[in-house]
Structures are given as structure tokens and as C-alpha cells.
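Below sits a lone chain in C-alpha cells, taken as the form predicted on its own.
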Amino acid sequence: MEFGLSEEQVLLQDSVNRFLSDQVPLDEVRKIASGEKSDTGIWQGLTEQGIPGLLIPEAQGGVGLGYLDTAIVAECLGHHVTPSPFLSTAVIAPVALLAAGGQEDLLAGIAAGNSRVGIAFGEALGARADAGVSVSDGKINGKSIFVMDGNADHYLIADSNQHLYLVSANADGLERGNLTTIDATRSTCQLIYNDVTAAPISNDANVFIQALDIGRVMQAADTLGAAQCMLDQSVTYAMQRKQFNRVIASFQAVKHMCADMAANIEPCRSFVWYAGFALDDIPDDRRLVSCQVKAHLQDVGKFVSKVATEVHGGMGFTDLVGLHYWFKRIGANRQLLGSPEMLREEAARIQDLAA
């Protein structure tokens, strides 16, 4: 039995990587991260590749692929530190909308690249500072912070009961403000609600949990791609950088650093693939595997980003090399949708290993 990607999945991976190599060079990432450009052009290009509709059925104009296929694409996007609303618009929003039923026009708009949906799940995971939302009589009040996608057309909002609501970005009473995080490749914002009309999407917590679990697996895949790219850059740099008339790749200490990164990354690939497979075919494992794979990948990503920067020495901190974009992407992924510590506690509770 072959335990690996199918021929079609390898072709999908190659196709996405070729597009990103051509259309998302580091200079383009710099322009978007600095605010000189928006990510609209890249998202349009990804739309032409069918990326927003990966999980949307063909009946709504999507591609109708599975979660493992989507994880493969997420890994490619992380490898190229691609600025895009992929996690919110192409993953979490479609999963929630499909699980809840209805909203076919919005799903069709997402698949066509005409609609972007941001995600405000902070309240359901644990509100911070003075943030928090309340919904009464179809109106939402309060504030959400660390909302995915500051350029979205709609926002999917979860309250403390894990009920989901949809709000238009142009709704009366909604204030959208910038919120800067370390990861400048993906936009984040805060939303302030003053009697904003909120369309109920689901009052079933299982819909929220399903979307959250799948989002976590895709984040793990994104981190895997980013970590692999940092390793690849480290090896290339070590083969070129000379000290004492020798490339530093010939030094035993540098060899060990690169080997340690490779040894940590390689098992993660099969872990992410299994997680994608479990989402598709082993629903009873979804919750546990999604917690475990994100927690583990974030720890590995943290290790790789640190060691890769050390291999580059002082150059690792410069914008000329640009390694910091991957470093910060991994750092942001570590906290978004749950830190490793939070996820391991969830996993323990799922297995009745914690009170």
C-alpha cells in the first residue's frame, strides 16, 4: 500500500508552487507587508487557480476537493509566505457555512473570488482585555480583536456560546480599525459593534468546533511550509557563506544545526497529511488530531525559525534576506486559534486526562 500523496495531489502541489514562485516573489511580499500594495492581486491570481473554492462543492461554483488537498495548498502558501485571506475565506468560512446550511450565494461569491469573509472567533476562544460581544434581538454589540482579514466583505463572528453570526463589512454601526501584529503578510483588524445587524448562521456549537478544527490543521500545514522554506534557505546560505576561506556548511556545528531542523521537520509532513486524511475519513479523530498537530507543528516551527536565524547569523535579521517574514508568520500561527499550551489542555480533556 502506498502511504503518500496521489498523482493528482502531487500535480496540485506542483501547480500551486509554480504559480507562487512566479507571482509571489519576496519583493512582492515586501510591498504588501509594507502597505505599498494590497493582497488583492495575489488573491485574484489564486482565484484563477481555483483556490478559494477548494472546499466548496461544484454546485456552488467550487472545486469540491478534500481537506488533505487543502492542507497541501496551505503548505505551499506557507512555504512562499503568501499574503492572502486563505485561512479565513477559503477554509474556515466555507466549512462553517456548509455545515450550517444555506448562504449559497455567499459560497458562490467566495468560489468566484468576489467575496472575502473575515473570521472573528476571539470571543469563543477567550476574549482579551475589553473585547467581547453580545447579541440580542438580531443586533450585535461589543468588540472583537485579532480578526482575520482587515479587507473582508463580510465577517463571521462567534460569541461566547460558540454561536455564529454573519455581518456585512458595510453594516451600519460597524467600525473597522487596523490592528498590527508581527505578521505583516496577512491583514488583521479589530471590529467595534454598535447595534450592528447580525444574520444568525448557526446556534450549534459543533459547527463552530468543526470549522475551528479544520482551521487549526491548515495553520499547521502553513507552518510546515514556512519551516521547510527556512530550512531550505539555511542550507543554501550555508553553502554560499564563507568564513576562514571555507563555506560554513563544512563546519560541523552548522551541519548539526541543519540536520536537527530536517530531523524535526520531516515527521511533521506525514503528521499533517494524516491530519488532513482524518478530517476527510476519520471524523471521530478530528478534534484530537487537530489539537495535537497544531500544537506540535508550532513547537517545531518555533525551533526551526530560531535555528535558521542562527545559521544566517547577522544576515538573518536583515530585510535583504527577508527571513523574518517566515519567522513572524510562524510566530503568529503559534498563537492564532489557540496556543500550544491551550491545545494540549484541550487534547487532554478530549481524552479524559484532565478535569
Given for the second form:
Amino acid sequence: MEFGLSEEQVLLQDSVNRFLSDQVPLDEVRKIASGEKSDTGIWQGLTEQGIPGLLIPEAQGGVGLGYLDTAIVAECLGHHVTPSPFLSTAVIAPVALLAAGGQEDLLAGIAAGNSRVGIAFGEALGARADAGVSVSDGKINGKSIFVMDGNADHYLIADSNQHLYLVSANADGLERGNLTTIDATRSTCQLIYNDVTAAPISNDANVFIQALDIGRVMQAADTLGAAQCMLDQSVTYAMQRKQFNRVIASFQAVKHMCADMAANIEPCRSFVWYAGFALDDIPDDRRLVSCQVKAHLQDVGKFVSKVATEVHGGMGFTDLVGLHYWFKRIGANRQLLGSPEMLREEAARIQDLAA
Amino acid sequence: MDLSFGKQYEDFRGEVRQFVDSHKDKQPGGYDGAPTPKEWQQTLIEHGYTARTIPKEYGGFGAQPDIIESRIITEEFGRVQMNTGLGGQGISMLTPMLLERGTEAQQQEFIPPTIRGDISWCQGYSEPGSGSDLASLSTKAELDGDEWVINGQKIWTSSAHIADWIFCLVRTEPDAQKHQGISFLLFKMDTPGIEVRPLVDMTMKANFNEVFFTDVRVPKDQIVGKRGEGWLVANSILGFERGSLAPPDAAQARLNALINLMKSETMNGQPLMANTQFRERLMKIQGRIMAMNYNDMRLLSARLNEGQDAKLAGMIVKLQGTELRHELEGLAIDIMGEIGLSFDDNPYVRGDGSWQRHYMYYLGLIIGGGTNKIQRNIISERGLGMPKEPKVEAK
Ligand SMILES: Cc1cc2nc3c(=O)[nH]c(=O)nc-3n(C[C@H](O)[C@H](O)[C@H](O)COP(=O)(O)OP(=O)(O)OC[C@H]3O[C@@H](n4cnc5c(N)ncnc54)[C@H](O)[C@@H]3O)c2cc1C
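Moving from the form predicted on its own to the form predicted together with the partner chain:
Up next: the whole complex, starting with the chain shown before.
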């Protein structure tokens, strides 16, 4: 029995963390968040590390690693609030395309870092405002909002039947408009469809649900990394900042805030590891675990992002230390692909506890 | 990652499961011909399902320590909520400590009757002036010839009113620094000079007591470890205690009971489970239990595989586990509305009153065994490397 990361997994974690520490310092994140720079450079760098093709089999140009490996990378990206289309292009799209079969060229393009596939799933989970997608005779009409990745060249779209379609970003009749959200580390857009030609990818809702589940686990891992980083920054800051002639880390109120963060984060690490492992090896657990791991991580993430900001005092509230990038990253992970209450209701349904 | 225990252990699990299934109806209980708790304890020892790694010469089963085997026993007994034998502080705390720190003579004298249930123990640590700051304790023992003479008072001593013996921290070296002046003594509760006054707790039962010592004379050799080593000895058992205060498998069993309650209990004819808000809270607790379960797997793994660091994961268990249980039991009360108030002989009482009882009991555990605030001190200082608070002299 061994519950933990293998040597290879620790190496993977170290190498991704090293790359991100070197290439994606906070200054770089700021430039991208402010629109001064695009995230393509980082994605190129991550491509050299094989990241876009993590889940794509070697025969199709990828690296063919497992879900736990992918969760480890997601955690690193969250830790460094890395601007990248990882969740959409490297996780949800390949999982859906592989499950559905076909689209070999696109998969190879993703693995090579040449293609970015945005994800428009929101309308299949719960259509908000005036959004909604309908498809007939191979043409899409309607609107998707809060689509992941405003810089993609393809979009994977789910309709209300949870059927999946692929469109090209420059297809006739497609109107794309950026949507500003709190999380500027990852771009979000809306898509308006006027008789846009769509390639059917899957009319099996299970494909959608599988991609969704796996996306949720990776989002939980991203939150784990971000939350851990906020705790680390809090302890470091508290050990330096002095008030009343002593470091604030010696005040019990501050210590207990940090202890509570640690006490909540630590079991989350095991939860995310288990979830990644279950995706690989315990298929019966996949549905429940992916709903619960995301719901739980978002609760802990919300708590940590508040308390860590508080530990930093006024500094935490400023743009100067940039703690808010982590706060907002966690906030975005919470809302996208199902908020905690939705996920818990889904968890109840999965266990036959809800009608 | 490899969560399987392997073939040899699956065979072992088969054996345990067979025992559990064939003994489900032979546990102690209120039926004709039911075994007494002591008889049941003996059956469990003979099969190696309790006192498993205690040497045969001390009345145990004598198996080599094997964390996985112990785990499997816990899982299989937990699966059907099987009676796991006698508990109490003598078995869970004193016995492991004697095995580590006791003399051969002490092991022979105390372990066999303790694990058989022939003698029961209480833990005399806390004092009126020394709770969280336990090392400041002032009950003193002075050597007079071949005997210790003990004077002072203990408080919150669970089961002192029914215990045969006490393991007790006393100050024997008044001139030494506070942690180095303490010794660990064992003595009989019927020794002249001991007075036990039960204290009714919030469950309205007297589970703990005040214990007064006036010139209590105890043979000199009834000390565990050397003079002044009592703090070390006590700390070796506190580890045992904290780890076992709120295990996640017990929380999982209670969650299952709560799910059943929510399916069977109704409001306006609808099962409580049909209420979305109740369900939301249930699912939230489930998520937390899952996290603690996997945390527990990680701890098990770290004991089995050298080099895995799970220090912080271990430190948070008492804090998180007790808070979680308190909330879980409280949720059952909340959703039952007025029925949740039922206590004792009230005909509407559910689950034998266990929801209210546990709800209060876990508040006790949030305080006992090192309060959860003290746990936060430990996590921040030893886990996160934050400094101790400056000491202030009391006026
Ligand atoms: C159900 C139950 C069973 C028990 N059984 C036994 C037993 O069998 N044997 C035995 O010896 N003892 C037993 N105890 C006693 C228990 O160990 C003590 O109650 C506990 O250690 C706290 O001590 P105290 O009650 O004196 O509280 P105090 O130490 O006075 O604490 C009061 C409050 O102050 C806080 N506080 C104190 N110091 C600090 C600090 N440094 N930082 C932050 N906050 C602080 C505490 O967290 C708490 O909230 C039992 C207690 C309970 C509730």
C-alpha cells in the first residue's frame, strides 16, 4: 500500500515548478493580466515541457500520462497563478475528443502546441441570462457565455442535451467578444452563433460528463496549489512584518489563522491525490469524487483566500503584493463548471439521495 | 499510488470477515445468553482481534505488529459496527506506554489483568490550576522511606469513580525546572487518603470527577520511568490518545447512520432527505469526511513507506476530526427540529439519544486531550515554524 506520489511524479512536479518559478514570476503574470502581453509565450514554454499533450497518447503526438500526473501539473499552475489555457486545451478538450474518437489532427495540433481549444460548457449545466445553444442541420445558433479561453482557434461547445460540437474560431457567422472577469490570468469570452457550421463530436452525454468530471478534478488541483501558495506567503509575510516590537507571526491570532488554513488545506492534498488516482484506476468512484473534490476544495479555497489576505493586513488588499491574483483565481475556479451547491446536489443525485 | 494491501492481506481480510459475520449475533447485548463484556474481550483476544500485538506472556495474542492487519480489523469490525472489546484509558493509553517504558515486573503485573478487564484505570493529569499548562501541576509526592506520600488534587478525572487504579502525574522534584520535576506513579484507588467526588457533566451524568489526595502512601517502586521523567512518559501516551480521538472511519459510520435517519425521518410526510437545504449540509459534511479519510490513508502510507512526509497531515487530525464530528452530530439534531431536543426517556428520542449525546461528547473532546486552541498552537509552531508567544509572568 502506498498513498503518495511516485518518484517520477515528484520529478514532474519539481520540473514544472522550476520552469514556472523561472519563467512565470508575478511580474510576468501582471503583464499578461493587464493585456500588455499575451499568454502565448508561456504556452510555448509549457509545450516544450510536454504539458499540452499530457493526456494525449504518444501515438497521437502526446505524452500519454495519467490523471494524477495531470493533477500534479494543475496544482503547480495554480500555485504560480499561471496564465494558460491548460484546463480547456490540455484537459477538457483532449478528454472529450479522445472519448468521442476522431479529430486526430486536432489532437496532434494540441499536443504540438499549435492548437488551442476553448470550452463552452456553461449552457449545458445551467443556462444563465440570455445564453443558450441550439443545433439543427449541422448549424449552431444562439449564444455561449463565460467560454474558457478567448484566444482559442477552436471551440468545443455543449448544447442543452450535452451533445458536443466543434467550431473553428474564424467560422462564418461566429462572433467572439471578450468578457472581463475577476480572474485576468485566464481569458474568458462569449460566442454568438449565427448559423455557424459545427462538426458533431459526440451525442453521448457521457462524453460530456466525463470531460466535465476530469476538468473539475483539475480545477480542484489548481485551487489546492493556489491555496497552498497563499498560506506559504502568509507565513513568510508574518515572519517578516513587525508590529508592537515583534513579528506578527508571534501573535496567537495570526498563528491560529495560519493553523486553520493548514488544517483545512492538508486533507485537501490527499483528496486531490485520491481524485486523480480514482480517475486513473477506480472508475466507479469518478462521478462522486469529482463533484465532491471540487465542492470541498472551493470551500477551503474561499476560506484560505480570505484569511490569507487578512494576515497581510492592508498590504493584502493592495495590488502591490498581488495576493489578489490568487484570491481571484480561486474565485473563478469556484464559479466555473459548477458552483459548490450545484456540485453537492449532483453528488446527492449520484448517490440516489435526491429525486 | 497503490491502494491494495496485496493478496496475503486479502486472505487475512477474509478470515476477519468470516469471524465478524459468524459472531454478529454473539456480541454482548441485552439478550439471553449474551456474553459479558469480559467474556467477549477474551474471545477477541483469542482470535487476535484485540490486544493483537501484546506478547503472549502478558496475556495478549502475540502477533508481530502489522499496521495493515490492524487496519483491516478496524475496517471489518467497523463495517458492521461490531463491538471491538473493552476500551478505556488503561487499555488504550497505559498499556502501550508500559510496553515502551515499564519495567519487566510492571509489564507482568499490570498488562494481563488490564487487557482482560480485571482492573480498570483512570488518568490523573489535569488539576484545578493546571489544564492546558499541564506541566505546571502541583500535586506533590515526597519519598518517605519506601513510600511516596502524595498530597494534592486532580480534576476532570474520567471514570475515577469506577476505576481500580490510577496513573498519575505528580511533582517529585520541586527544585527542578517545571517539565523535569514530574514523575509518573501508579496506585490503587482504594488506597487510604483518596477521596473521589463525582462531577456531573453537561450530559447530566457523572463521567468525570475531582480526586483529592491526603497523605496517600504508595510503594516506591510504583513509578514508571525514573524520577523526573514523568513528562516524557506522559507524552509518549498523549500521542496515542490524540491520534485516536476522532478517527475518520467512525465519522463515516455516523454519516451512514445520518443518511438512514434522513431517509426514515419525516416532516409533513416527506423524508428529511427531500429537503434541499438539509441535503446540502449533508453533502458538505460528506466532502469533509472524504478529505479526512484520504488524509488518513496518507498517514497510514507514511507509516508503511519510509521517506513520506506526513507530519502536518498527522497534526491536524484531532482538531479537524473533533470539530467535524461535533458538526455532524449537530446536523442530525438541527434537521429533526423539535424531535432533536428529545433526551433520555422521551419516546421520540432517535438513535437511542446518540445524536445529542455525541454532539455534547464531541464538544468535550474539542476541550479534552489538549484543547483545539492548543492544537492550533502546535500546528503553527511545530508544523509551520512560527514562533512561540512571549511568556508573560502571571500576577
Ligand atoms: C470530557 C473530558 C474528559 C476529560 N478527561 C480527563 C481525564 O480523564 N484525565 C485528565 O487528567 N484530564 C481530563 N480532562 C481534562 C482536559 O485535559 C482539560 O480540560 C484540558 O486540557 C483543558 O484544560 P482546562 O480545562 O483547565 O482549560 P484551560 O487550560 O483553563 O483552558 C480554558 C480556555 O483557554 C484556552 N487556553 C488555555 N491556554 C491557552 C493557550 N496557551 N493558548 C490559547 N488558548 C489557551 C483553552 O483553549 C480553553 O479554550 C478531560 C476533559 C474533558 C472535557
